[in-house]
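One chain is shown next in C-alpha cells, namely the form predicted on its own.
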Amino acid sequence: MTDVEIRNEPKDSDWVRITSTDGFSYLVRRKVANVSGTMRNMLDTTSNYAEAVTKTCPAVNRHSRGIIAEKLVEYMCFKAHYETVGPKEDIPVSDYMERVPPEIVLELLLAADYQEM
C-alpha cells in the first residue's frame, strides 16, 4: 500500500476569518477575501503560509484598526457582489461611498493598497 496525501481543496464557499488588532473579528466567504490579492496570497494552499492553515488573515498590519478592518470587509463583499453585474451604470457606487467616513477615508486608501484592491 502506498500512502496517499489527501488534501482538501479550498472552495469559495469556505469560510475565512479576517481580524483586526483591537480584537474584532469577521467571518466571509473565500470568494469574498480573494478579491484582496495579498489575502489571496496568504490563503493559498500551496504556500504553506500560517494564515492558509488556519484560515485567518490580519485585515492589514498590525497597526489595523476594527473600523478600517470593516470597511475593508465592506468593499470586498460589495465588490465580490457586484463583479459579475453587467454594466457599470448598474453598480450603486455612490451607496458605499456614503457609508464612508471621511476622517477614515488616508487611512482605508493605505489599506486598500495594502491590500492590493
Given for the second form:
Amino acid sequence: MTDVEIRNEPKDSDWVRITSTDGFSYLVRRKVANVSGTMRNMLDTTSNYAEAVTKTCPAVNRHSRGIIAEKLVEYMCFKAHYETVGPKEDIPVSDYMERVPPEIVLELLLAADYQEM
Amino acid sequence: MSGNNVRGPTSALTEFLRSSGITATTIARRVATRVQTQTPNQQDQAIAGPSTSSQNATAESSSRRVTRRRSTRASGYASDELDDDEEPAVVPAEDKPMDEVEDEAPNPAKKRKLSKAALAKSKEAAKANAKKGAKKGADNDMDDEEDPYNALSRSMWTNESSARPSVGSFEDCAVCQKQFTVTKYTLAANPPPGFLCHQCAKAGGKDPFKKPAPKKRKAAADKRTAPTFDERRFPSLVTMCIQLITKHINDIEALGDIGTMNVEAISKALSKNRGLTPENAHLFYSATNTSLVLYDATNLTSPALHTLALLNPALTSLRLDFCGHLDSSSFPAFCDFLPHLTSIELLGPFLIRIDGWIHFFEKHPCMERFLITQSPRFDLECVKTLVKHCTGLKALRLKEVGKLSDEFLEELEALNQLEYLDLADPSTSCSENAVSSLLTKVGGKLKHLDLSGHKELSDEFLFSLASHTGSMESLALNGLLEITNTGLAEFFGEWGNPPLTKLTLARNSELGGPALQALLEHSGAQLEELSINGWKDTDEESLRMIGFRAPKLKRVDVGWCRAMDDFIVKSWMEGDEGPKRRGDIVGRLDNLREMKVWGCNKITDACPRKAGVNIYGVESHISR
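The form predicted on its own done, now the form predicted together with the partner chain:
Then the entire complex follows, led off by the chain already shown.
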C-alpha cells in the first residue's frame, strides 16, 4: 500500500539506488538522481520502467567502474547542492575539477555524455 | 465640458458598462418599462425621426427610438451601423428626469444651457432628415449629458483635465468661495465638488505646479528584464571533462589509453555542444591514424585544419562535418600532405575555390569516395577534372551543390565504376533526359542512388530507372512531386532488382496505399529502413501491411501519415493473432528499433511501447 502511494507521488526526498557494474552501489535522494537527464527518465514514475519500479539505476550503460560511478554521484550531489544557491555565492567548480584524476577523464566524459549531465 | 473629447471615454464607458453587466438589451428593457409613463410630447419627437429599417424589429419601441435617433445624428460623420453596435448603452436625457442630470453634473447651469442648445440643434437636424446632422462637438456634448450612466460613472473615470472647467473661465473656490480664474494649474477640491483657488490649493498642502507623476506602468515594464537566455552558471560534467582533457592535452599519456573502440564515442561526445577545439582535437591525431572522423569541426580554424593534415599523414579516410573554415590556405595541405587519401567526406566546404578542388583531384587520382555536401563553388570545371583524374571513383556525393546541372551529368557518364551516387537537393532540378542518359551509362553497378529534390523527374524517369538498374540496395527519392501513385506501383511491379534494404520516399504527398503495397510486395522481404514520411493519404490497411510484409524492418518513418493510429502501432509491436491457429502471431515487426511518427495525431499517449523500440514524435509525449 505504501509502495503504491510513493510510486504515485515521487518525492524529492525518496531514496534511489545507483549501481556500478562491478558491484558498488550508492544511495542518493531522488532530487540528486534527477540531475542526470537519463536517470530522471529512468526513474520517471509515469513510465513504469523497471528502474522506476525498483528505484535502482545502473550508473553507466557499459564500461561502468565503481570509480566512475562515484565521480558521477559526486558531481550529482555537488550540482544538486549548489544549483539553488544565490547568484552572489561562489561555486567551487575548480575544486571539483581538481578532484577528477586525468586518468579517468575520458571514461567520465563518456559516462557524463550518456547521463546527459 | 465644451473641450471634451467624448468618443474615447464613451467607448471606454461602454466597455466598463459591459463589464458590470449593463448591456444594450438590459438598458432597452429598463427604458421600455419606464417609457410606459412617458409624455406624448416625447413620443412625438420620437416619431418625427427618420426610420431606419435595419433596427432590431423585436426590440421595444422605445429602444428603437433611442438608437434610431442616435444613428441619425451620427450619420453626419459616421453613418455606418458600427456606431449603433458600439454605443447602444446611451439613453437619452428625456428618459430621465432633468433634475437628476443636474444633480450629477458638476456645473449644472452651464451644462444645461449647452445641452439645450445642442438638443434643439439635433432635433432640427433629425426633423429635416438631414444626413449631415449635428456638429461633432455638439453631438458629443449631447451624448455626455444624455447618458445617465456616463454621468454616474464620471467619479470613477474622472481625470482632472476633463473635469476642470475651461481655462480662463471663472469659478468659485470650493473652500473660500472667492471667484478665481481657472488655469491649467487649477486643482479639484478634495472631497470632490468644486475647485480650489491657487491660495487654497497651496494651503491644502498640494503643489499646483507639481508635474504629474511619471506613469507607473511604464516603470514596471522597465524593471522587468526579459530573460533572453539562461546563463549556465553551472557547468555540465561533460564541459568539465572537456576542459580537463584540454588542460591535459599535452600530456596525453596521463589520459590513459583511449582504445580504438572508444575513439568514435569520445569524438561524438566532444562534438556535442561545439566542444571540439584546436587544442583538444589533438586527442584524435596520430601519425599512424588511417581514419579520422570529426563530427563538428566548426571551431577548427584554418590553421588548425592545416595542422590536422600535417599530424595525420597516414590517413586514407577522412570525414569532417561542418568544416566551414577549410579554405584556400588549408586545403592545399589536404592535397599535398595526405597522399594515401582515398575517401573524403566533407560537410560544408564553402570556401574552397575551383583551383583548390582541381589541385586536389590532380593530387589524388586514386580517390574512391568523394562525398561533399553544400559547396556552392563546385562547378563544371571541377567535375571535368574529377572525372578526368579519378577514374576509379566508386562513390560520389554532390549533395546540395548549387551549380549542379545537366552538363554535370553528361560528364559523370564516364564514371562507370560508380556504386554510390548522391545528387540530392540541387538548386535547380536536372532534366529527365539527362538523368535517364546518365543511368543508362552508370546504372548497372549502382547500389545506392539518391535523386531527392529533382522536381522534374516523373514517372518517365522511373521507367528508365527500372530498365537500367539491377543491383540496387538503397534508393532515395524524396520530394519528387511528379511521381504518381500508379507510376510508382508499376515501377515496383516491373523492376527486376532484388529487394531493397533501404528506401526513402519522403515528402511525396501524392503517393499512398497502392504505391506502398507495391513497394512492400517488391522489397518488403529485405527492407530494413523505410520512410514514407508525408504520404498523407495512405490508408490504414496498407500501413498495417508493413507489419506483414517487412519482417526485417528496423527503422520506419511514417510521419504525417494521417491514418496512423495506436492500433497500427500495436499490431506492429505485438502482432495480430493469425487466422490459421490460435496463438499464431502475425504482422509483428520483431526487429523494429526506431519509429518516427511526427505529425500522426491519431497516436495518443496510450500507444503501446516496447523495450528496445524508440518512438519519436508522439505529440503527447512532449514533456519537460
